[in-house]
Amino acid sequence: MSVQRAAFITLHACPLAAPGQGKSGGMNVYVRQLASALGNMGMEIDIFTREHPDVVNRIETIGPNVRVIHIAAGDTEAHVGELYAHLPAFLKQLNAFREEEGLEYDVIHSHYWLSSWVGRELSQAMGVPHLVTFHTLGLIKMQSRAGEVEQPERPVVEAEVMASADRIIAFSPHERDAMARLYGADAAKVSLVPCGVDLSVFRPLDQKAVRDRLGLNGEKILLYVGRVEPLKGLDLLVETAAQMDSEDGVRVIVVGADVNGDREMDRVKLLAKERDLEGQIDFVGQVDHKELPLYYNAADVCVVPSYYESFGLVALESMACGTPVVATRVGGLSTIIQHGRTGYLKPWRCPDAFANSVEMIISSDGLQQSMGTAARKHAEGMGWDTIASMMWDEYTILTGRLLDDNNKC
């Protein structure tokens, strides 16, 4: 059985947010890419997201095959907290879409909790295969960072969902284990299909260029790209910077915006000034997502210092560029980051042992050099080519599945 026809489930990820701006990040550049790839290879998309303030159009196509549609589910600026009650609004209202446009689907595609409960329902209705990406979950979220509260109904959807979906899309073993250890989930129903990264848009560029274009002098910097949030761990990558000691003298960018206010802005902020280093640190907000890759070319090294990523798009967005980087070794972080190859993975919070690792690279011009063009090479296999024929992959056994045993009744 072929698959024409897939609906994606990202309640409150419009794939149109621009990444960094409140919660929006790489989830909501994940659901883009790989539908966009899916439609280049004839398979029609239809992106249901949540109708929020700044919508335009309510269906809005963004490539061949692939179109998004918001749906109107409760108040369209409440926050993510509180779209739990509106999902059984939401439901009906995609039902009453779809029945309007005379829509089926082959299969139905979920991405994180919130989606899944209402793409289980949605499956179930229409007597179709649901897979669901979560793309991050409660319990290693809880579990990662001492703080961290998730709501209540998050572990039990997340749990029941896992019981009940035809495939789990995971991005690591890391991830995959995880699930069947704290969730109780079915290892043989999860899939490893990694995230990809867009290689025409983050490749390498001559550095002097971008350097002089986003006026930078010849300070070696290290970047960071994503929001800040405590999960994040900003606060060790100013705790790095502060003990570092480079004869070129050392910058700090930060690329993204705070998801609460400016609350965990104001407290990096304030720790730079503790460390003396409020002149070495430039907070830059949000950029627009195709001039990320000046940034990852302008800077000597990314540093991804989370206490928790599922994948870690950020790291390969570096490694398309040629930029080595230097993580957490969290999550997915160590399936994407070769140690010692592509850049370093800590084991530690440790600012020493992270500037030590940074210093390595970046007093050397030969490591930085063969890092950032193993880093490359290693991206080139992780194109949005290859992971949406993975994922086709992953819908054709579901729905030949799914035909074989109504074949058997």
Contents of the next structure:
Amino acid sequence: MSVQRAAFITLHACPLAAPGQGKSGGMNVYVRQLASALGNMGMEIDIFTREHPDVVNRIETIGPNVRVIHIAAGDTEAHVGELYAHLPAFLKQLNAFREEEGLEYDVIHSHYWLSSWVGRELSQAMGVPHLVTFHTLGLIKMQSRAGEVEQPERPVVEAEVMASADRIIAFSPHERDAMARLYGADAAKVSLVPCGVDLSVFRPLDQKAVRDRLGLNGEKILLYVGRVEPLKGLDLLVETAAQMDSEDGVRVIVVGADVNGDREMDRVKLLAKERDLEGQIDFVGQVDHKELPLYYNAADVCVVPSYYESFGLVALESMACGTPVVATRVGGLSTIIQHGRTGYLKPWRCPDAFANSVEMIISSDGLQQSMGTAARKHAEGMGWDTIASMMWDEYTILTGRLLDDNNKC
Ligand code: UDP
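Switch from the form predicted alone, shown above, to the form predicted in complex with uridine-5'-diphosphate and output its structure.
Okay, now the whole complex, with that chain kicking things off.
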């Protein structure tokens, strides 16, 4: 018999939260999309997340076979940095709910280090395998940018869970190698399963029509999408725009809200002012996930200037819309973008080099078009159905159950 029921643990990233603001980003999108794709294929998924102030229904069905279950643990307003102390309470309440409802699972899949603590305890109590996706790792973040600070418990829990988990999912070979190098993880226990993209939402549209709709004129458009925090390196995009010398003029659009008040956003706006770019940069704030294809399609190039990305969903979404990407050669970005074919990867955080690559694309309609076509084609191999199928296989191998393809469609 194939795997039928999985519990997802995503303590602080509720899949119902709108991405692109606060702490809600790629992980929220990933959990929702992966669970929905598995649900559509017939697997039953319960997603356990912490109760927060925006909860409308404690239990919410979000698609065929998929429920989001909010578990009370600690102050609903608690910041992510305070949640470590609430892990035992979350586990206790989750177990109480599970026992009350008589719920059994074939596999526990936890997301992020906080949830991985809960997943480990739960899997041991239930005697079922534990699979973990860390999404980001504390030690990699701290190595990627001076000034990144992580709570001391994080690398300890990450190392412990890497040792105890039955399987670890990494998004890229870089992440897998870093797990072995920095945490002593057994690389043989790590499977590579990338993130996916919703190909029916993120698709090529008529550029003129979407520009009209967004009120954009004939300027070349550089797009940034993502939460605004220092690790995203937005200052590099501002410096890049300052180096550019396009005859048609260049407009930079920044989509996404600040993670922490407006601290980083203010810093970036100040830099834009200092570079005399105030009139050329639009900060549009958070945009509904389903509206984003308009922006990706309006853009000539999507720029991802991050210090680190474990995956980089934004790059894949842009490619699915047929828009080339210029990005730093870090983490998962180096596996998504094919340098010279679907965009450019830059090994240094150097505005000149970024500007050069962006200018190559926007100054040649032929190159822009061929890169866009190749980008969409590449993204077509990474729809959520494909990724969910890979994950289902991981669950099946882990539980030692025979793959039953009839149950997967
Ligand atoms: N996003 C969104 N609205 C915004 C900004 C971002 O829906 O205003 C989404 C974006 O489409 C992507 C996610 O947030 O799916 C960001 O994921 P990524 O992996 O690029 O970065 P992370 O948030 O994980 O650091």
